[in-house]
Every structure is written in C-alpha cells, then in structure tokens.
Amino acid sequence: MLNIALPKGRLGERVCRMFEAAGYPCPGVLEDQRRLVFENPAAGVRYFWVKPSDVPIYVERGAADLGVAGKDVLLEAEPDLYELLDLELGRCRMAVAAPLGYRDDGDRTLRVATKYPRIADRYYAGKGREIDIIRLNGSIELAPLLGLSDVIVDIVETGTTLKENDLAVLEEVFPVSARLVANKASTKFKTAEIEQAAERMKGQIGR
C-alpha cells in the first residue's frame, strides 16, 4: 500500500482528484473535513492531510512513500527525498517586492521580511548583498508599510496584493509550482508501485 501525504487546502483537492483519475480512487477523501486519514485497500492507497510545509518532513520520515509539495517548501525546507515530478499545479513565483518607487542604493544592510529565511539568504549572499532576515508567520506585505523591512522575499500569484498595498515586484527569484516527491527507502522497497504512480500522474498533468 501507498502512503500519500496530501497538502491541506486547495491545492490539496486538485492533487487528490489527479491521484483518483489517475487509478488511486478513495471514497470519502474529498467530502469528510474533520477525518485525516483514508484507505482504500482495493486501490492500494492510504490517504493522510497535513500541513502543506509538514509534507516533506512526513515524506523524509518515512510516515508518507509519496507526498506532494510546492517547490518554494522543499528549497525552504531542503529535506532528504526525491523530487520526481513537476505536477504543474499551483503556479506562482517566488519574488522581491518592496513600495512603489523604492530603490536600494547598497549603502547599508538590507532589511528582508519573509517567511522563507533559507531562500532569502541564499538569494541574497548570491548577489553579495548583506541582509538582515526579518522572519515573519503571516501579513508579510504589512513590514515595509510600517518601516519594520525594506523589501519582503514572498510568494506572489497575481500579484493583486501587493497592488492593493502599494507594493511592486523588483525582481524574481523562482518559478513555483506543486512537485511529486518520495521517500528514498520507499523507491528502494516499493520500486514498482511508486514508478507506476509517477507515471499515471505523469499522464493527467495539464488535463
């Protein structure tokens, strides 16, 4: 039997409905809120919701042989897995914004309010630009309106946000996108069952 870490949310939903049309069918999955896991032995395929940045460390650990997880998570996170497709779901980017206008002259250390620490400081250190790492949870738009930041490290959809509080993308850093990973024991143990369910996911991306 499979076990499938599947990303609470919208995104989750999509991932769920692409893993039952591609032959991993699981009656209740989509319709109970309040349970977190589901089974269905005839399909081989047990089910558990969690957290979306929880996915890698269910799938590094070995609780979940396959899960699903934005590329922006796993560059974050780093785990130990395989990364093995790009599902195509979920785009968005990860970018640089700062108020309308704003111009870094380089004079003293950038102030960076983000929720992805490990991805600011690599993009930065990249560019040989000395940053101070703001870490914030949530409303990451709010710290350079109050002078907290100088610029947030964010994702970015439509960008209709940053719009509405008179923010602006300066640069990006990386597409973003929904990605198939595995645990590196289970591709050794469950060789088949897992190429067989890369491959049928494989066959659904874009329909």
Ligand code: PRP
Contents of the next structure:
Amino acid sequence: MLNIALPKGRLGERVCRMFEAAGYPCPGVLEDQRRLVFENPAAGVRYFWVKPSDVPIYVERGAADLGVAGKDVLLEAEPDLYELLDLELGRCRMAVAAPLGYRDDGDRTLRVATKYPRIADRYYAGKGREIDIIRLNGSIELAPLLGLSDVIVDIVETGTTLKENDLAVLEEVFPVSARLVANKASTKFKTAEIEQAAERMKGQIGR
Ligand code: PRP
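What would the structure be for the form predicted together with the named molecule, rather than the form predicted on its own?
So here's everything in the complex, that chain up top.
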C-alpha cells in the first residue's frame, strides 16, 4: 500500500486526477470535502488530504510514503526527503513585490512581509542586504499598503492580486511548480512501488 499526502485545494485536485489517470484510482477521493483519508486496497493506494504547507512534514516523518508539494513549500521547510519529479503543475514564481514606483535606496533595514521567512532570509543574505522579516500567514499584499512593510516576498501566479492592489514585481526569486516527493526510508523498503509510481506519474506530465 502506498500512502500519499495530497495538498488540499485546487492543485491537489489536479494532482489527484493525475494519480488516478496514472493507475491509482480511488472512489470518492474528489467528492467528499470533509473526509481526510481515502483508500483503494485493490489499487494499492491510500490518500490523505493535508494542508499544502504540511505535506513535507507527513513525508519526512514517514506518515506518507509519497506527497506532492510546491517548490516554494519545499524550499521554505527544507525537509529531509527525496524530490522525485517535477509534475509541471501549479506553476508560479516566488517574487519580491512592492507598491508601484517603489525603489529600495538601500540605506536602511528593508522591512519584508512574507509567509516564507527562510526563503526571504536566504535571498537577502545572498545579496548582503539587511532585512527585518514580518511573518504573516496570508493576504501578504496588504502589508506594504498599510506601511507595515516596504516589500513582500510571495508567490505570484497570474499577477492579478498584485495588480488589484497597485503593487508590482521588483525581482524574481525562483520559478515554482509542484514536485512529487518521497520519504527516504520508504524509498528503501518500497523501492519497486515508488519507482513504478514515479514512472507512471512521469507518463502523465503535460497530459
Ligand atoms: C497566493 C499568493 C498571492 C496570490 C497570487 O495567495 O500569496 O496572494 O495567491 O496569485 P495571483 O498572482 O494569481 O493573484 P493565496 O490565494 O494562497 O492566499 P493567501 O492570501 O492566504 O496567501
């Protein structure tokens, strides 16, 4: 049996359809919004719906053999696991954004609002820029509008949220997409099953 952590939400639904098309169907998995565990012993699969940012924890600790997480979530959590495959879904970018016309004059500590403190830390450490991180859990775009921060570090997908709030991308940090990840011990003990799952998922990319 393969235990798979799926990220709740729109990306997770697409990923789940990909697993089903890859030969791991599970009746009801996309229908019931409240149930968290679904299994299909005949297909050798058990799915868990988890909060997207928690996927690395489930996989790293072996509660799940496989999982799907965005590159943003993985670079923030830096879990000890294997990244098997870029599923080429959920594409967006990590970016620095600020109010239109903003320029960093570099002479005082930059106030950065973000859900991704480690990514922001590493990015600005690499540039030698001193920052003060303001860690938020959502609606990050609000911070510079209220003077809580100078800039934000966040994911940008269509750019609509920035545009609607008179913000613009200042710098691109890295591209993001969904990755298939595996627990290290599972990879040792369920080698054939995991290799087969990765191979079958690879066959579904871009379909
Ligand atoms: C994410 C992200 C941006 C938005 C970007 O927020 O934090 O706010 O999506 O998408 P766009 O470029 O297509 O507008 P999410 O919807 O996850 O909600 P949040 O505010 O709770 O982080």
